[in-house]
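Quick heads-up: it's one chain on its own, the form predicted on its own, in structure tokens.
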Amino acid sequence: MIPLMKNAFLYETQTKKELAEFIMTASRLSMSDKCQQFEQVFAKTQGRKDCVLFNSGGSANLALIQAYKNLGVLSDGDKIGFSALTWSTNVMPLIQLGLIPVPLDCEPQTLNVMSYNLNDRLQETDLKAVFITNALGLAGDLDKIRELCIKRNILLFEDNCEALGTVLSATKTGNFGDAATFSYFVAHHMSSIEGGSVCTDNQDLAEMLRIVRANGWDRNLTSEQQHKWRNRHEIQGELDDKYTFYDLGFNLRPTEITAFLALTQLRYLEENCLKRERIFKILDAKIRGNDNFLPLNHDHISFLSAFAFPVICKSPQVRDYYIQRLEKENVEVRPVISGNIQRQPFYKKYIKDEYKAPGADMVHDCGFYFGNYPELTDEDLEILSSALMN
């Protein structure tokens, strides 16, 4: 079988020697210092001022939207556009925080958001922010996205989960907004099991993430950040300050063990994302010229990081061939993250206004993906290129 990853880590019996010791060693578990050295190390490693850790993505999305309300950026009723194909708890968070979500088109070809279809959606109505999903590790024209949320005064965030270490216009992927999450989950670049982060150069705030993260208190801020907020609200006394809860949040705190596996594998993730890249470009050239497929375009990318590899069919019936053909070789395939994401059942529920997206409708309706990691073999290969031969 080749399923969508065949290990929860890169070097997996290593990384499970390396966290027993660590485990019996350490001696404290809850987040403390090791996720404080994560933070600072992956910062460094993406290029930003600061990295917020989290139990999850999803928890990093809930965060990064509820700081924005905490700060007054964002207020309820706002508008904020997002990429139509995209996962869940991209768009839960605005439902859930009282925000308007507005669903961005696709182009099928790049699986993104492209900067037409946005001005598209901006000649019918305007956006607050916008929150852009960089799929499966490709990536839509993010420069000149970033061009026009600067020119209209848009708030620009990524979700960079599923792209951590693609390259465009000499920027990386989760650079190119205000802000930009990421997740550890397994079968991501780098997997802590469950995790994720923000990642800015705001540091006001990432001030208000570390609060957001830990029940709306003050305790994980610098002792100088401590200091306002406590003078602010006349906090007397080192016993009241300890239960003071400033503004609203959750508790998303990440664990020790976490932090230590992030790290782990943060050593490996640029062996882990060239051999992604690899696999991609040798699947990608042997199945270019099946007329059935509509051919990617990452001509605009100079590094792909691939989470998945990604096929486009001309029609739902040549989606089902293909589909059956892999499953007979006893590969696992999924949709691509969850369609247009407007003809989910917590959508349509939540949300009565429909918007136009017909190249998320086909992705919905003749795309699949399958797994693209390092312990791809060079049989595997030939199976999945085999399964996609006209």
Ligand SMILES: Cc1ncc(COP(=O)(O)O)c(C=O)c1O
Contents of the next structure:
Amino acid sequence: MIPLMKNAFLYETQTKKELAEFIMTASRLSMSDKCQQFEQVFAKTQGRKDCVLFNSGGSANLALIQAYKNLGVLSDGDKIGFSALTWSTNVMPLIQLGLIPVPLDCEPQTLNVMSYNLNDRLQETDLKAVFITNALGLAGDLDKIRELCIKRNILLFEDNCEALGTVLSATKTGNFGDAATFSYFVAHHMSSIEGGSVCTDNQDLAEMLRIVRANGWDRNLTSEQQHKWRNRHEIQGELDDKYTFYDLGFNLRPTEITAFLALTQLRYLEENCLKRERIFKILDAKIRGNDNFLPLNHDHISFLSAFAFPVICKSPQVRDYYIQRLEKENVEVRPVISGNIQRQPFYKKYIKDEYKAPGADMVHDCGFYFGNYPELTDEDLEILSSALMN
Ligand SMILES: Cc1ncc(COP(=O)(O)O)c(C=O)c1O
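Pass me the form predicted together with this ligand as well; I've looked at the form predicted on its own already.
And the full complex, kicking off with our chain again.
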């Protein structure tokens, strides 16, 4: 059996032992110093001024949109462009928080929104912000997307939950826009079982994210920031200080266990990404000769921190044929993220405007993926590549 994922952690046994020891000796397990330590280390690793840790990547997405609304940068009814080929938690917060989602098509060869896809959509409608998903460790021409956003005065956020470590134009994905989200769920490049974060250079945003993360109060801000909020609202006295809710929020807090695991796995992040890239390159080279598939284009990417191994077939029939071959070898396969998300029931229920997205439709109808993770053996790679032969 080659499942989508074998282990929760790289160096699983060692990590579980360290976790047991941590739980036995930690004086506190709810959000505290370890979370703060992880935020500092991860911000530095990613090359951003700040990182705010959450209990999941989906929570990071939700908090990001709520924080921009609380700051008055986004308002009810604003149109937000998002990748049609994405995960539910990228678009659900837009609907839940009263914004209007506008899907951006993707290019099947890169699996991602390209600047021409964004440009095409901008011919039909204006956008206040764009929330791009860097799909499966690949990415579109983010440098050109950034340029276009700057020229049109559009905010750019990246959902980098699937592309931690990818580099293009000498920049890490997640650092092209105003903010980016990350997921540390099992099967991602580093796992804390559940977990996620937002990275940004915008200090006002980071402050608001910490308010949104904890019910709208100020307890996790610096004392300088707390002073500012308390003075602004004329709050005095310790009792009121601690129980004042300044803006809309949720409880999206991580635990010290989340942070401990994230710090542990961060030690292996580079190794994890390198191994995934190696596997991607081996399989990519093997299937390039098979003209039943669309060759993936990643020439613009200097380091491809692969999340999975996608295959885009030339027709749905060809896809069925190869899925059958893989299943015969006990290989677990799945659709590419959630396909064209406009075709999902929740989307159709709430959003009546439909936009053409032929690229995302093609990936939806003709694509699939299987797992790519460090524990795949050379024997596994042999099974996978021979099932993908012509
Ligand atoms: C693109 C993308 N965004 C967001 C998420 C949500 O992350 P989480 O599962 O940590 O909530 C995922 C999950 O895999 C994802 O693939």
